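Starting off, we have a lone chain in the form predicted alone, written out as structure tokens.
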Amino acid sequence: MISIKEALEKILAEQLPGEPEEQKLLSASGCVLAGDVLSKVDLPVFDSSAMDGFAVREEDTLEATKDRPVRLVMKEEVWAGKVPERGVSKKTCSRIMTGAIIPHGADSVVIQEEATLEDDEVLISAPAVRGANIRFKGEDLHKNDVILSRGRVLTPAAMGLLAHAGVGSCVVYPRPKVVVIPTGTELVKPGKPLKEAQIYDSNSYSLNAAIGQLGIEALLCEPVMDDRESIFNYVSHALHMATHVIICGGVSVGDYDYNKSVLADCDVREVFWKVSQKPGRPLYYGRKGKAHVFGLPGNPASTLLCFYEYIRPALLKYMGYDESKILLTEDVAVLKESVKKKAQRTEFCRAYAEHTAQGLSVCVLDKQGSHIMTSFVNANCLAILPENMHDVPAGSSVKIHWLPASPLCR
């Protein structure tokens, strides 16, 4: 049995980013760039108006006041998407809308609140300032500038910038192909009636949601009976199609826990089995070719905890995320109430942390059983009680890991 630190190190040591691939921009959201991206155009693409108003020459407006406005002849109206047909010359101007091209000869835009239109003349009541209300070509980026560098995550803002710069596709690290295999003769899909001795499969749904938060679409298998041949068929097929295989249940030492021996029959190389932690002690990790295989305990709280602490970082590393950004955000908080625990194992407790006048405090929630999910729903973090401590008194400083869906998660 290994420590939680050794388990995470062994998993991450086996992970390499996937082979970069070119994807259409709309498909690349949330991915990580595998190379620098250059702008296809200058940004802005041309000199344009930042306001609705009138394109003028500064020198024609220098004597304008509210009481003695300057009269200019309006030559045309220019709106966004229209190419100006006439330039602006001495004592003339053009009506212009936000986003429209600045006509040749104009060097500033007078906002419409400082002008009055009378037939084909415009009365300017304040002097213009050269360059005022103009967005200049290339003031943000020039064509062929590096706009986003390798390793950048394609956030909504990054996606908008790439589109703005005319980038239709980019080279990114791929999303993993994840297959989730729930095992257990007792499992039934939600929505169906339960028979005696049956329970609903919840692990597929919590894992699918957690994987989906990473922008990955998992393939969920139907619950598989505790039958060696059935499990073998599902696992062997998944090993050929997936980069990450997650098997739920049947990984401990019970008479019907076949998964570990089935994985051996499938020639999966065991990296480790059993971690000194609660919950989730029988966690399994192995490799076969490109496939990373995780065997998770069947209890739902154990399953989700092991995903957050071990599988989530593995998936993010495969997607090209920097290793400093793949773990749950860690903080130190003061324990509100004492917690009983056994020594020689690390305990991950579902907890709620909040900022107070005295600093960050954390309260371990009631109902910590590995079969109980209500405390997970009410938690915003995991309080980590180290293996070398036997009972932890109130006022102790403990590490916490913020859960990804937490409103306090930074």
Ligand code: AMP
Given for the second form:
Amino acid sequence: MISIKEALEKILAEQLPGEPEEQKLLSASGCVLAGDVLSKVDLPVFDSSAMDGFAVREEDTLEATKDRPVRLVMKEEVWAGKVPERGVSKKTCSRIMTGAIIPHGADSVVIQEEATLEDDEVLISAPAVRGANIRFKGEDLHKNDVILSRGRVLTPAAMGLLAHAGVGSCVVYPRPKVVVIPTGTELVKPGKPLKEAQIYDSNSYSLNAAIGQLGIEALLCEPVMDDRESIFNYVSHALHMATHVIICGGVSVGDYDYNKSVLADCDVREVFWKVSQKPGRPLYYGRKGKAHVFGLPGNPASTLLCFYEYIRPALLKYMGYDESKILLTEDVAVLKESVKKKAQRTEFCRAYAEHTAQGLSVCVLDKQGSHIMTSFVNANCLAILPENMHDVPAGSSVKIHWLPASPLCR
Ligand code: AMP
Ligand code: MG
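Could you output the structure for the form predicted in complex with the ligand, given that the previous block was the form predicted alone?
Expanding to the full complex; the earlier chain stays at the top.
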């Protein structure tokens, strides 16, 4: 049996980022850049108007007041998408819309609230200020500037910036191909009627959601019976197609827990089995070729906890995330009430932490059984009670891991 620290180290030591690949921009959302990206254009692309109004020359408007407006002859109308045909010269102006090119000769835009149109003349009632209401070519970025560098995550804002800069595709780390195999003769998909001795498969659903939060679409198998041959077929197929295979249930020491021996039959090399933790003690991790194989104990809270603590970091590392960003965000909080605990194992407790006047405080929730999901739903963090400690008294400082609200929240 190994410690939680050793388990995570072993997983991450085996886990390299995936081979970078070129992706169309739309498909790259949420991925990590594997190289710097240069702008294809200046941003803004050209000098343009920031407002609806009139493009003028400052010097023609210096005398303008509300009572004695300046009269300018209007030359043309320019709207977004139109190339101006005429410039602005002495005592003239052009009607201009937001996003339109500033006509040659104009140096400022007077907003329409400060102008009145009279036939083909415009009465300007306040002096223009040179450069006012103009968005200048290249003021944000120049063509061939590095807009986003290697390692940046393609957040919604980053996607918008790349698209604006004309980048149609980019080289990113790939998303893992994850296959989830729930095992257990008792399992039935929710929505179907339950027969005696059956329960609903919940792990496929919690895992699918947690994997989905990372922008990865997992392939979910139907629940597989505790039967060597069936499990062998599913696992060997998954090993061919997946980078990460997650098998739920059947990894403990029961008479029908075949998954470890089936994995051995599939030539999966065991890296470790069993971690001194609660819940999730029988956690298994192995390798075959490029595939990473996780055997999760089937109790729903153990499954989700092991995902967050061990598989999520592995998937994020594969996706090219920096190692400093792949773990759940850690904090230290003061325990509100004492917690009973056995020594020689780390206990991950579903807990609720909040900021108080005295600092961060955490309360371990009722019902910590590994078969119970209500406390997981009500938790916003995991309180980590260290391996070497017995009962932990109120007032102790303990580590907490915030449960992720979103894959990109950090
Ligand atoms: P196992 O790890 O197969 O020994 O299963 C431990 C407990 O988790 C048993 O009570 C199983 O019925 C339950 N279990 C296993 N797989 C699932 C699943 N996919 N969804 C919900 N409960 C499960
Ligand atoms: Mg089972």
